[in-house]
Amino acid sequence: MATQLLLPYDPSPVTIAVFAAVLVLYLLGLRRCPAATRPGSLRVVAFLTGLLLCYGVMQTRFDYYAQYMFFVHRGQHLVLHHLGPFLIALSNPLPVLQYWRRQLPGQLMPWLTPVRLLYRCLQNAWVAPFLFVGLIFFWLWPPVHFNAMLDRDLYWVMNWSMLVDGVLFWWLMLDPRNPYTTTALGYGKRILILVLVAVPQIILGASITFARQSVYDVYEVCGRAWPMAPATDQLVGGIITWIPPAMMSILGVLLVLRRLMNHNDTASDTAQMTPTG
């Protein structure tokens, strides 16, 4: 029953690939990796769990349920959107990723320029919360949910549609570099964006939590798992997208303030070791 559990219930070749490549480039990049830059043993665990929660979600018999129940496709999305990613890009696998890409041949680096400014575009702080929650609304509209859950490519489109959004904010969120001395988005901005994101998605989760029709007929259409009122997986599922998603807007900001602390007392610390004239 167990071996059960962990299988695919909808085996994806591909999926299953692109998870087995990741994890073994970072298991080789972390094994090479010079031991002044190696992550820690939390952060590689972090690494690690992030990663196996959305192949869990994706590629066992958790996949099935999210298909047949509202409330299990919503704690899918969760772990896709939020929580699997929020661990990667708190990993910070960036000493790794480094490694790789001091490996690529010289001759790639043209190659390399589009996808650098696809990156960049997508990392802008105006696009990237505007496509963090605008995936969230359109995948849940319920014409393009409808179709998503039974049209089987567009299934596995929205979900690593979610996923690699997901990754994107959570990096450009959690991003361990020092936007004093690098690029990387001020931590005022991301705080402000932390908490923009959570109030639609506060206001989406309660709309669908108090709402008095079905919503979501796919999941009649195509029987429940579990013999669950539908009104009940519907409040469930609401509650989901409700209250996680802002808590995990809430430890952002956490994580942010503490980092903002820790550079502010670097940097003075760093002033008053420095002579004066």
The other form holds:
Amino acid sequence: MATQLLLPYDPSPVTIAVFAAVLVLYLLGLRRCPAATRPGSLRVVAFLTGLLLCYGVMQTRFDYYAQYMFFVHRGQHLVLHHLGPFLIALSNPLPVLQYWRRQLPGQLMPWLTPVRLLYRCLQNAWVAPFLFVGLIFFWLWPPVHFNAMLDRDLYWVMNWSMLVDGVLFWWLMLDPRNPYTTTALGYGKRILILVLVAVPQIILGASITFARQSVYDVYEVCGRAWPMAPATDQLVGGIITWIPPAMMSILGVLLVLRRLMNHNDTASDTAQMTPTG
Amino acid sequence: MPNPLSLRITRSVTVRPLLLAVLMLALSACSEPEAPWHAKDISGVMPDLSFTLNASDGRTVTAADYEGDVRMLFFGYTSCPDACPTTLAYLHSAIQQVPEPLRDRIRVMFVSVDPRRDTPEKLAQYVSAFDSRIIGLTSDEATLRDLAKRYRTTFGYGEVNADGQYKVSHSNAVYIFDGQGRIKLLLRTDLPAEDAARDLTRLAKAANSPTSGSS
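For comparison with the form predicted on its own, kindly provide the form predicted in complex with its partner chain.
Complete assembly follows, chain above in first position.
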């Protein structure tokens, strides 16, 4: 029974391969990167927890319930778009990424220019929040949601797009590099974006929660995992769309504020020290 | 659609370019300018019809047994208080509106997902009350789960009450396959039965003339 719960409901070789590759590359990079920059155990645990959570909602029995219960599906996307990527970004895997970047042969660099350009475009301060919220609205648009739950390929596209965009967004928000000396996004802009993305999510979540009629009837078409009242399913799903993402935004704002204050402290310390030193 | 949420999202700027892209993709996918179906077109989205189930008279029935006929697949159970009787009555009414000779090319597979309560006799008696073209089928739970998964649906059992009765959650839509067993349409009872009959007539005509069997 326990193994049944851990085995994927709908095995996806690509998904398993990608998660395994990320895990192996992370652990190898962790061992080989310079000791001075190597992430501490808390950061490693954060990264692995984030990765495991994302894998868990995609490739265990959880996915079965996510396919046939609206509120579990919302929980799945909460993990894929918010919680998992948040932990991965918070763990700051930059030293590991930098180690692997150094391993890339120099002549490969020109070939990576399109990737770099695409990355820069996606991480633009206007594009990133638009994409982050836009994807939630797109996949929750009733006709699109209907097709995504019915069509196996589209279902995988939906889940992967949520995960990839989640990682991009939270990395932009929690990038540990100093915005004053690197290209990382300024703290003020990050706070503004985090608050701005929360608003449409709150509106969407609340409108699902308070909708009188059934908004997502695909769960009637596909059958529910157990005979739960459709209205209850929709209500709980709406609350999961509404409250936890808003809390994630607040948590993000707090983290950025803390960094901003630390930065101001060190900046004023240096300013005070300069005349005497 | 009177749904305020969907209206709001449709108007939202976020979705409009994406909608346009999806629409263009959908248009470019249609190579032949054919009239749209009334029920939801899901051709190519799911695998061809394939099953091995037990009929109410004890026979083993496979998809090949009704090859050439337009087949409708519906998951339900005979103790169902609402969706099943409504849907079967709806299907009977739709089939009645299909012109006489074509009507015989249509079969409904009513698959009971409650094999514990639905004995073959009970199932046979139940389906015959609706239409003679409905075949009652069932199997053990594992086989039923595999078949349900193949068509991206599921079923589940509620808690047993003092009388030993329980609710069963199941799909409320009908899967329609053409004469060659390829998935074509997803039919729901909110579509007027006349429109369902038009789709069925079109499929039955195509099944009747093997040359144009691809439509």
